[in-house]
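We begin with a single chain expressed as structure tokens, specifically the form predicted alone.
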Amino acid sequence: MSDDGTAADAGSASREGRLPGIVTRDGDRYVRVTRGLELPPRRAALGLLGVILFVAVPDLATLSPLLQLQVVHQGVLFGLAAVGLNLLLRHTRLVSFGHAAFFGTGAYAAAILATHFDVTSMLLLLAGATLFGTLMAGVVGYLSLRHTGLYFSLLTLAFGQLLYAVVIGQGYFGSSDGLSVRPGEANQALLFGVEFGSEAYSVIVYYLTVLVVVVGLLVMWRVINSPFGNALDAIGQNRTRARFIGIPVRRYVLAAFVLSGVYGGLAGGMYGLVQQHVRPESTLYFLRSGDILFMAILGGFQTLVGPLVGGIVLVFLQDVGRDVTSYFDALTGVVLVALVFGFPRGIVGSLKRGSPFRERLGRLAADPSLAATWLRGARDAAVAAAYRAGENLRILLFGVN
């Protein structure tokens, strides 16, 4: 580049640097969200739209009975736990089947502090939930990370079920009836010593969740784009090579495991404040761990916000399914199968630039007649699959002739 061009670019960057949040890199403009986080204008606009929709949910919920604040709130909280799980899944390639243990530990920590120790402060309940969820993650991670692969997954499942059995068998935890999170005369936690009515309480807790989620996403973004996150990527690609170049593999993976437990414990504590009653089946059972794992995959585990979107979508489908039919599990399964086939990289991952879904969408926009070709191809593939299945069945019943 010529001296004149360099000077012009420097002058342009200097002028735009005076504008808040606008920076120029290599001739392109970016929106600076925070230090080191610079997004193209289109992605920044989409992110801002998402935050606005996120904040507007309590008002939007008054417009349609289908959109219930508590359902969205639950989806966001399970999605936050899935964001923590995704740190392991995406960067270390470890699949945990027991992350409900940290979610449930956070929920029960808030309930125990409120019920047995008369703690009424919302912030203290959340701090206790996060602390105990983190400690539980440290213990489970320390014992489980002695193995990798399938044995690691089974160990996390075993520890989760062990915790579930302990809670459901002890009267201190309320056994199968669970515990209430109803401190104070108003039967609700207090924020800075202030009591709220039931409707205002749900909105206040929701906006506290919004704040927690936004901060949690920024922290997670910072973590995965740090040298620590790069080390986790190296560990996920090849543990032996990572150890060979000097990365303390087990220590780093344990740190990632504990950090994922922080998100689970905090989300569980918020869940306790929202539901005001926690039960072992809804917080600690192994199927809840499966839900959290599936949320990360459904939303797109290769993205930052995908697990959050997956949490909202899955909880919403389960809730709507209960209203539509008694076979809501089957309905949810059919919808999820369609989503998985239609969005193989998850909902958010399939919408990213360069994904097969975006490429097909671009080709369809350029030539709408491709839709008929694709439908014929799908029909021919279905007919061929049915023929192969019939042929295989004939061979199984009558043998080869």
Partner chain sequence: MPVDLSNLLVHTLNGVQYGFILFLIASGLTVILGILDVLNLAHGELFAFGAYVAFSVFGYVTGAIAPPSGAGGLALFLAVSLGAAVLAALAVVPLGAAIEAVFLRRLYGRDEVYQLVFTFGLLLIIKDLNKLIWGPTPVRVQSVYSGINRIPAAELVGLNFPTYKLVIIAVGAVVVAALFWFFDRTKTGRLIRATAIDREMATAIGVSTDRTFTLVFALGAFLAGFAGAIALPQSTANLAMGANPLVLSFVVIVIGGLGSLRGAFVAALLVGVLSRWAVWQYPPAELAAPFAIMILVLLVKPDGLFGTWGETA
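Next, give the form predicted together with its partner chain, keeping in mind that what was shown is the form predicted alone.
All you get below is the one chain by itself.
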């Protein structure tokens, strides 16, 4: 199974003969991955390296106790949901605050199928998760897309919380204890009717995830580079103008919303398979929605793979932070604040060629004494701001004199 997925991105000579192809355009050479996706050699190499690293995680995890397959896996799944959310955020400029709803719907759909209907097939569980995540996205999207801006954000959040409240209040959903997704070795979900031991199970599910993620990224790439993706960009820039040039705005935005729900539901279903237990706190709570949104921004919401990287980093931060300090929330908080003021393009965005960060790094390499100047500048700015705050406070309390 996993071979297919990696082949699609990295290119293996066995498929169709056309892959991988080298095409020459305007004198530059590009590596053709699929029809329409041609990468410059450097980026193709980077992508290949990324996929290899991605595939090698279970092996790398045996080398270092710091790196745990389960943590990376969780990060990847939340990241996948963030990739879906990023379709809205990056292109239509809509900030959804309720994507945990689709993730949670997916996870709960898998759990309900497993618990109440005794479904054993992994693929059926995933299909159910995707289906219900998509349906939920359709309903929530239909009701919240009447609005834009903050109203939209708060509506998606409210629907998410409503779902959370319903799930936590009903015994059918296991209330606050949640439901299990085929736990225990004797009972685990099957892939094509094959049973696995618990070690093998987690690795198999991981490779299934790798496959899903690679295909998901390719599909997303196709979508955002299609006329539909361009229309979404136009809507994001100016809704009124987009309507004037004949784009059916509501329908397109709803389609994008539902598509992002597909990613959320699928990721949630995989999460159910990985954790083998879903709880309302960890899948449906509004802080999860926040996490998914901030993963996209942390990784760089102007990029395709940024949300995925952000997902891995944020989950890693929360998990490793827990071991390092009891103030792991503040650690994440400091990272987010630093992100806003230092790296607004996110991790992947900052590392891209031509980004301000790369440019600064280049200047610093040329002249290391710049570091001292920048530090002094930052200190002066902080002092000035603190002084201003004090001044304002004085005026508030004692008037202008």
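If you superpose the two forms and keep the largest set of C-alpha atoms that fall within 1.5 Å, you have the rigid core. All of these numbers come straight from a predicted model, not from anything done at the bench. Positions refer to the first chain, counted from 1.
- In this overlay on the rigid core, residue 339 has a C-alpha that sits 2 Å or more away from its partner position between these two forms.
- With the core fitted, the CA of residue 386 sits 4.5 Å away from its counterpart between these two forms.
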